[in-house]
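In C-alpha cells, one chain follows: the form predicted alone.
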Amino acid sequence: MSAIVSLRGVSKLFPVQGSKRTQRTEAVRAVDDVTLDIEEGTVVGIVGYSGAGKSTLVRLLNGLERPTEGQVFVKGQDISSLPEGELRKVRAGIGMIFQQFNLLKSRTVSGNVAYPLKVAGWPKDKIKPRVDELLEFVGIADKAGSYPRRLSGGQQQRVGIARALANAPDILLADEATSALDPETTRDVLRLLRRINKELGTTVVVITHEMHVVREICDTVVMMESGRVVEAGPTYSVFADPQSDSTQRFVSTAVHGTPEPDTVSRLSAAHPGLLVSIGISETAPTPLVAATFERHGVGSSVVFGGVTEIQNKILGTLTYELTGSAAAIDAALADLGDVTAVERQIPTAAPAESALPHLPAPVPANAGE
C-alpha cells in the first residue's frame, strides 16, 4: 500500500494576543513537527486528550488550515502553498462528518445529500438517482423527505456520511464523530464507517478521544499528546505494548486490565488460594494458559477481568485463583513468563486501628455557655 496522505515536519502555530499592557504575542504551537503516512485504503484513528492537538491536525489534512512549518501532501500534491480556487478542488475528494452533523435545517434529507453535488455543478437529472443510491447505502431511504429535526441522532449522523460521500471521495475525515451518540447507535455507525472501508476502498480517518472507537474498527491508531505523534502502528501492537503513558492510560480504559488494590482485597477475601493476573493475546490464549497449570497439576478459575477483540485477535487480563503446591505454581508461572505478563496480586492490608488518624471529638453545640 501507498500513502494517500503525508506529514512531512508539520507544525501549526496559532498567535495568541497578550495584555494590552504588554502587547505581546505569543505562539500557541497546536501541532508540532508531525512527521505521518497515511496508507491508503486504511482506517486510521487519531486519538488524544482535548487539546492534543486532533482537529487542528484534521483541518490541515483538507486545507482548512495551512501548516506554519512543514509539508502536507494529499495523493501525491503538497497542498501546503495551494491557492485557494486549487485547494476547493483537492477539498472535493475529502469527505468530512462531525460531531454535530451540522445538517441544514431548512433541507429535507435528500436536501442535504444533494447539497454538495448542486454546488460541485452535477447536471440535474443525475443528483437525484446519486441522493437516492446513497440514502439507500446508509440504510435511511425511507426519510428521504423529513427534516433533521424529525431524526434521531443516529439518523442525522447517517445523512451527515451520506453528503460526505456525495461526491465519491478518496478520503473520509470523521472528527469525534459518534462522540455525541448513545452506545448502541455508536456501534451502527462505526459499522456503516468500517462499510465504507471495505466496500468503497474510501480512507477513513477517525478522529476520536474513545479508545473504544479505536479498537472497534481501526487498522492503525496515532496518539497524540500536546501537537505530537507520541505513539503510532497498528491498533494490535498498541494496544498490546503500548510504550507512552499517555497511550496505556488510553488504552486501560478499552481493554480489561489488573485489578485495582481494593478488588484485591475483595477477591482475596472470598478466594483463599493466590491470585495472579494474566495477559491474554495471540501468543497466550487462554487455552495455553489453562493448559499450562493443568500440566503441572494446579487448579485454577478465572475470578476477575476479560477479554476483547482487536482486530480479530483477543487480548485483555484475566486474574486467576490458583492452588495447589507452591513449587507447582512457580513452575506453571514462570512457563507463562516466557510467553505473557504475569503478575501475582497481593492484597493490600487495611490500616491497622492504631495507625488511624484520631480527630479531635466534635465540640458540644452549647459548649462555652
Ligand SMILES: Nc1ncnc2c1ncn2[C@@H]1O[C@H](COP(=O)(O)OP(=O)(O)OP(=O)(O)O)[C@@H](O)[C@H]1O
Contents of the next structure:
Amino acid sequence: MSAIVSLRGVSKLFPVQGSKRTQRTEAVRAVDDVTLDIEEGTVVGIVGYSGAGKSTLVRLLNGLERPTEGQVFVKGQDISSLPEGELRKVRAGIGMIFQQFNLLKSRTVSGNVAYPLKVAGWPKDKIKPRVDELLEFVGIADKAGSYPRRLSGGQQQRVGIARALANAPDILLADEATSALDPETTRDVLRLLRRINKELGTTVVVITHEMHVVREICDTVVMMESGRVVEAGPTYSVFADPQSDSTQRFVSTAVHGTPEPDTVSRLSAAHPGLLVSIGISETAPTPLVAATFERHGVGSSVVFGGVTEIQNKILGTLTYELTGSAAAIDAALADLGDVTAVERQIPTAAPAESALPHLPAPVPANAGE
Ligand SMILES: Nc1ncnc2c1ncn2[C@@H]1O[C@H](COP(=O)(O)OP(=O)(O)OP(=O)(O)O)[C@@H](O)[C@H]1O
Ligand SMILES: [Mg+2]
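Now the other one: the form predicted in complex with the named molecule, given that the block above is the form predicted alone.
So here's everything in the complex, that chain up top.
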C-alpha cells in the first residue's frame, strides 16, 4: 500500500480579532503540526469534538485551504504552493460531500449531477449517459427529473454523492455526510460509501463525531483534539485499546463497557453470585471465556453487556454472574487475567427500592449490534 495523501508538519492558523481593548489580531491554530499518511484504497475516519480541526484538515487535503506551515502531498504532488489553476486540476480528482448536501435548488437531480461534467468540459452527448450511469449506481435513477426539495435527506445525499463521483475522483471526502440523516438512512449512505470504496477503489475520508459510523465502515481512525492528531491506527486496535482519554470517551459510545455503579447495585440485588466484567476481544473470545469457567468448575451466566463486530472481529464487555467455590473462581479469573481485562463488580450501595423493577434484561453474548 502507498499513501495517496501525505501531510508533513501541517499547521493552519486563522487570524481572529482580539478584544476591542487591545485591538490586537490573534491567531487560532485550527490544525497544529499534523503529520499523517492516508493509504490508497482505504476508508479513513477523522474523529474529534467540535472545533478539533477536522473540517480544516480536510479542506487542506483538497486545497480549499493552504497550510500556514508544512506540506500537503496528493498523489505525490506537493499542493501547498501550487498556483490556483493547477490546484483546480488536483481538486477535480477529489470529490466532496457535505452535511447539508449543498445541491443547486434550481436544477433537477440530473442537472445537479451534470453540472461538474459541464464545468469539466465534457461533450454534451457524453454527459447524459454518464449522469444516468451515476444515478443508477447510487440508486436514484427514478428521481432524475425531480428537484432537490422534493427529495428526502437520504435521496439528496445520494445526489450529492453522484455529483461528487461524476469526474471519477480517486479520493472522496465526506464532511459529516450523515449527521443530518436518521439512523436507517445513515446506514444506507454508509453502505453506499463502502461500496464506492470496494467497487471503484476510491479512497474515502469520512469526518464524523459518531463512532458507530467509524465502527461500520472505516479501516483506520484518526483522532483529533485541539488541531492535533492524538491517535491514529487500524479501527479495531483503536477501539480495542484506545490510548488517549478523549479516544476512550468516543469509543465508549459505540462499544459495551462495564456497568455503572448503580447498575452493579441493581444487578447484585437480583444475582447473588459474584459479578465479574470480562473484556471480550480477539484474544479473549466468548468461547474461550466459557471454556475457562467450565475447566475450573465455575458456573457462569451473562447478566449485562454485549459484544459488537469491528472489521469482522469481536469486541465488547460481558458481565457474568459466577457461582462455585472461591478458590475455583480465583483460579479461573487468574487464567482470564492473563489474556484480557477482568474486573470484579462489588456493589457500593444498596439499590433504591424503586430501581429494582428497571433491571435491564440480560444481553446474550452473541447479541451483536
Ligand atoms: N475560516 C476560519 N476563520 C477563523 N477561524 C476558523 C476558520 N475555520 C475554522 N476556524 C477555527 O478553527 C478551529 C477548527 O475548526 P474546524 O471547523 O476545522 O473544526 P471541526 O473539527 O470541523 O468542528 P465541527 O465538528 O464543529 O465541524 C475552530 O476553533 C474554528 O473556530
Ligand atoms: Mg467541521
